[in-house]
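One chain comes next, on its own, written as structure tokens: the form predicted alone.
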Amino acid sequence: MSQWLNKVIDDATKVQDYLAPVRQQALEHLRAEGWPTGRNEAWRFTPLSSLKEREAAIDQLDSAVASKVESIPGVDSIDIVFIDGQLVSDLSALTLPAGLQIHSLTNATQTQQTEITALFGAVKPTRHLFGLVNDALCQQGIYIEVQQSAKIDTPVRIVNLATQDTDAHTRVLVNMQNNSQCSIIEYGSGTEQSFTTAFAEYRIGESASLEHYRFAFFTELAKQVGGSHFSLHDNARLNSTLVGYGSELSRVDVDIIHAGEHAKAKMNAIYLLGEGELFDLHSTIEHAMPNGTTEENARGIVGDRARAVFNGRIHIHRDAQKTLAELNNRNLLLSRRGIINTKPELEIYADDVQCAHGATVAEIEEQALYYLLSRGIKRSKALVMLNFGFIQELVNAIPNPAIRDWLLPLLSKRFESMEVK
């Protein structure tokens, strides 16, 4: 057991609300597994030493911070914000389209405390240390509810923003009813030394469509584990993106659970490395109804002596016959001295399904760079324009235009800052 986690369990048999019984069967299990070692195979890549002794200096909140957030031209969001794992948002302010709920964990009426209860944990795997931490100590968080045949059409953005030296631990909880359709964008960034653990759990009912982003922006030493988990019931939509930056300690896990049938899955992930940077996606897929769909598209740029790890599952249930599921992951290496570990894993029980996964690692090729390095281009733009090429086809199927338009002169920055020297 490590210090860290010793006191992760102390400060949470503190913790006294009507999430009790949730929070003590998380701490019966972070008991029990205790702290992970080399021979876990959920963490066999990705070293936890930094935060093993870690003690955190819990300092005051700086709500200033809050007007500083920057919003995505062209998107007209409704935002949350929490900074190191406090609300500053004023939910009642908010003005909200018919048919959309937004509430905070701490202030929820009994009825919707039992909602909460229902779904807190009902989609997260308990299989996760660091998702049993924030099950334990998570005070903050929201609870959103998407009504029946409401058609959502302005996204809901969750900011998470990590400032200075402390942990934090947030929820999002979503539960979409029957023919409801809504856009929910998960932002999370930060720099400085601090912790951060971020977890989200959708469920999308009948006939449910969800559009999906998750923007995992910490890096340099700001650490953060988190996931985003999803149950589709009967005839349920997901287009998911997901794009992370390394860090110190960067992991997110995505799960994607087939409770119904007819259920369509689609998630398309990019992962972007700096010299001795960190990033780890694991990602698993639940078929256990028949006719589900899932296509999964990973593609990483790992840079100097940075380590990528993905590790990619697909469970086929011996009664989900008639499934169509599909995983690749593709890596380009800007130096020889990066690592990329990389697991895509099938596991079928039923005997009529299409099944198909793969993983590649590449480097740039010299004589693309010395085409475009003849043509009088620096080498600086020369590689972004390689690396763009890389991930353009899922930047290009991101379904929110004004979202892309956002998105592409970030990574260009990001590409800029990655060049191997």
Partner chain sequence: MSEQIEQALERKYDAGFYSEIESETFEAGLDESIIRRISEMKGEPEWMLAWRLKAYETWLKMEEPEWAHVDYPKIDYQSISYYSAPKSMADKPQSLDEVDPELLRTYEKLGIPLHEQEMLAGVAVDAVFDSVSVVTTFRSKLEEAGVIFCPISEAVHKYPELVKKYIGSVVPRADNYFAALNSAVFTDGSFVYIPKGVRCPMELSTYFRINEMNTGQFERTLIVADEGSHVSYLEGCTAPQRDENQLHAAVVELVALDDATIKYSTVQNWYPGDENGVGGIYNFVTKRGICHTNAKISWTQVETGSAVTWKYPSCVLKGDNSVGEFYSVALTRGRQQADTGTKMIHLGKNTRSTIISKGISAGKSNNAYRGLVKMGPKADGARNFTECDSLLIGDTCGAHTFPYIESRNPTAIVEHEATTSKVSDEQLFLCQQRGLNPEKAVSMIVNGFCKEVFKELPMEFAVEAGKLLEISLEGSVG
The other form holds:
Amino acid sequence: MSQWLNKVIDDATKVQDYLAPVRQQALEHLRAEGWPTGRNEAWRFTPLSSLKEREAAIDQLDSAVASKVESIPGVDSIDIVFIDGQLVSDLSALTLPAGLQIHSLTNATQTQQTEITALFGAVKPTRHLFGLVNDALCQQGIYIEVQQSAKIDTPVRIVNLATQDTDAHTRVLVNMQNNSQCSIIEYGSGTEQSFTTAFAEYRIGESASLEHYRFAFFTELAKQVGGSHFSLHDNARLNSTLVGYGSELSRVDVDIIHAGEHAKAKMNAIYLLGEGELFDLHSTIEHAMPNGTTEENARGIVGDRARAVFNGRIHIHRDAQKTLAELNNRNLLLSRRGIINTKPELEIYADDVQCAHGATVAEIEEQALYYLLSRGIKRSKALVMLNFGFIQELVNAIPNPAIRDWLLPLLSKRFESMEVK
Amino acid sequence: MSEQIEQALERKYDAGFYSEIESETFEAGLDESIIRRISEMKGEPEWMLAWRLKAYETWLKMEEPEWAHVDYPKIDYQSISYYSAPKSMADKPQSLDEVDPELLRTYEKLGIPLHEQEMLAGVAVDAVFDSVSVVTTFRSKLEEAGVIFCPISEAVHKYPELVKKYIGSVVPRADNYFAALNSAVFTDGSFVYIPKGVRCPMELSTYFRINEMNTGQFERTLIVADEGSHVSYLEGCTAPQRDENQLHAAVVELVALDDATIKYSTVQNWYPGDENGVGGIYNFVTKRGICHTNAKISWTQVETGSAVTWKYPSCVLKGDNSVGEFYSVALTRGRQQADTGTKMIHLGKNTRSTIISKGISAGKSNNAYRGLVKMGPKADGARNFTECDSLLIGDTCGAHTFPYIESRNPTAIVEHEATTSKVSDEQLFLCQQRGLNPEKAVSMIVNGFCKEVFKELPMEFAVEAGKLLEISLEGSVG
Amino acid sequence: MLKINNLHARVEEKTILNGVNLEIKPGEVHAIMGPNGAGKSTLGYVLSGREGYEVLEGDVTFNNEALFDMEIEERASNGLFLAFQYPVEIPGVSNMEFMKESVNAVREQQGLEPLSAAEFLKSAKEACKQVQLPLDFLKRGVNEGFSGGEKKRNEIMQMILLKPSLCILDESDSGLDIDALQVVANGVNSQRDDKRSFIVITHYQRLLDFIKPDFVHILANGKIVKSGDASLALKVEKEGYAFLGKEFEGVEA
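Previous: the form predicted alone; requested now: the form predicted together with the partner chain:
Starting with the chain above, the whole complex follows.
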């Protein structure tokens, strides 16, 4: 057992609210599972030692430190801001388009509580240690409902900033009714010593369509573990883009569950890891029903002393005939002091399916590099030119052009700074 | 259609007979005294016994691995007999004429005649029956070339320096649970040494046969290919059809010194159990080879038998420019479970590895590829290519792929691809429209699916492997 | 040779054939034309026994035996050959071993000894040359990576080798340029004699310039609505299917 986890369990027993039954279950799991050992497949390549005996300097925040949240140029989003785990946006002050409702988990009405309880923990699998911690402890969070056939053009952005050495646990629940449409951006960042767990659960109703982004921009000392979990009903559509930087510990889990037929999911993930950073992406695609389609592309560049972990699992259940599922992972390692661990898994129990996965770890084209260098191009610049292309491809596939334009220079700058000395 | 395919896959197990041979079999159970008795039976020197006992001590502290995608009841290691040998072998027959004719008939029935004049020219055979080696053919001819091919129990006496130097050097005693068990109780197996610069004049092969009830087979094979030498080795295995599960926990160690090549092929046809999963062999095997500079090790396996297979023939590519290959066909049906694959550990510069794995699952079976490709920080310019293809037949089986890739070198390239397919109705229809019955059509399509692997088998055995798959598929392909 | 009597058949709950009657005598070439969805390909599949094609009514005799009592491969070894419109790929199985197996399966049925490897190779090479495919096609996987035209020629090569008594060509001309068309037609014509019969299913009259039919039938709504000689095909070519009635106005051949 870890000191930190003991405290979590301790703290959680004190939390008393309408989510108590779920919290109780999570606690039981936590007690039973305990701290993961090196043999635990989910944490095999991701050291958790920095967390095990963690003691947050600030135990409980009274008031959050206000911080400026920059907007994404050209994206006029509805912003909901959490700072160090505290919801600082005044939800009542938001002007929301028709068909969109956003409530806080803390002061929910009786009806809202029923809705929240129904979704809380319904999509996110229980296998995830920190997900369970979040189940047990998180009190700050929001519930978003997109009403039937509502088409919400304005993206909703949920910002999670870590500024102080505290443990922050937030939750986002999104309930998209049939035929609805919306775009949601989960944005997290921080550089200071801190620990954040941020989990989001999405129920995408029949023929509903979600455009989703998750930017895990935690770097340096900030530790974060989070996940986005999607349940797709008949004919639902998901287009998700995930961009991750690495930090002392940064881990994102994505679950895409085909709970209905003829659903289509597309997910692109990008990770760029600078010196000494760790980023771990675990994605699981569950095809529980027939005729689903999933396409996943994860691409990363790993800098000096950095470690990238990718685990991509496709699970085709017995009934999921006529599934099309493809997963592709490409990596570029810049230094012999960096490590890439990748594992694209297939687990298939239906015969009439088309599944494929691929993973590559490639080298820098030495000859091409030499050619560019010999023309006087700086090494870092040459590397960008030669290798940034496959990241750029995924950026170009982002459906929202404003986000594309904002992201590309950001990533290319980061890549340039990753030069191995 | 799938019903037809299922029918085509029904198989009988031809090697399921039992031979009435008087045997000396230890009572079931495992403790230090059993190990001492095994060692005594073999008249082993003190160092060998000490080695075994250390392994036993380690094993006691270990836990049976549970990470594989297989499910079987806990093995009671005290209910197994760790030694069984035909009585006639007790006073070490000097020639074939002294060997129990029933034993020879057993091998003949399996299609492996042990009289040299009847044998396939160019193949030397070591026949291991339960815990002992019965006969090794063509030894004099091999000796002329300087090649040593003998039971490992004999090598311990005759070539102690070689054995001492290499045993446990590739698969250490404490490597894993089953390897530790094997190190403690191994009874026989083959030993091969190819001297410097020698190209082994014939194919070497070992046929393993489990015959006695309630015994486990724990053989150990050690092949050392000295600098610049070349050898091709094949193993085959069968067992009687029984309702009880039997344990086979072997260890194979290959040492390919500079510029040497070892080609190791396996046609594994242990009894798989019946369609309800009753009986069959638990095949928990550790196979690993080490490649020194410019050396090459190539593993080819055709796995059709065993109730549970847990097996990862691996290559440690230690020397620069060394090459590792793994070609595998694994067919599971009924309630069979296979978790098999390879590890390619790239340590040296410009090391290369290729993995081609073909898994065919039918019935209620589960077939998993599990592999590791590791590029060490010094493996500059190393390359791996992996292709894992699964063929599913019916919707009650499972096909899984668990490839682990770890790279610590920016100049190394790893490529992994996996696909899954089925025998399509269109393919079956085309074959039938051209006059082939469904059985023949399925076995032809499956053979086509496996072609890349079959072509890696030595000529003499490619036919055998094809035939085995045919029997397994109850079809007949020319 | 083949007698189709009031054949009704359906695919996945949809009735496609609605009472087809047709008699084919030895040595005859029958062309079947008709608008899209008329049931032309279905007829080929039903005759060869493809799964999913359910016979609702009617019967077919092939050499005086009930065709529908035979398995797919029995029909084949008894001399019924279907040249597929879209031949499927069988990776890893070489054309050579595939055809050797089928030729010998057919020979076995006829009570003939299987061909030796050398004998088979000789006839395979000849057939290969005849359809102008390079010899390395024999070694390649069945249809694996073949172009559309190559697949069609491969089908004709198999027909030449198998020497069937009834050949059903399902749009063997579609997607072919004029040279390839000529090759296919020559292959077919070389096999014509007074015993072997052909059903040529096609969309275009063009093929019939090269393979002269004895009879032309128009299949529409699952029935043969008109039969005639080669001139009927020319009429369709010129006028489309409008003469079949109002609903076919504007449907081009």
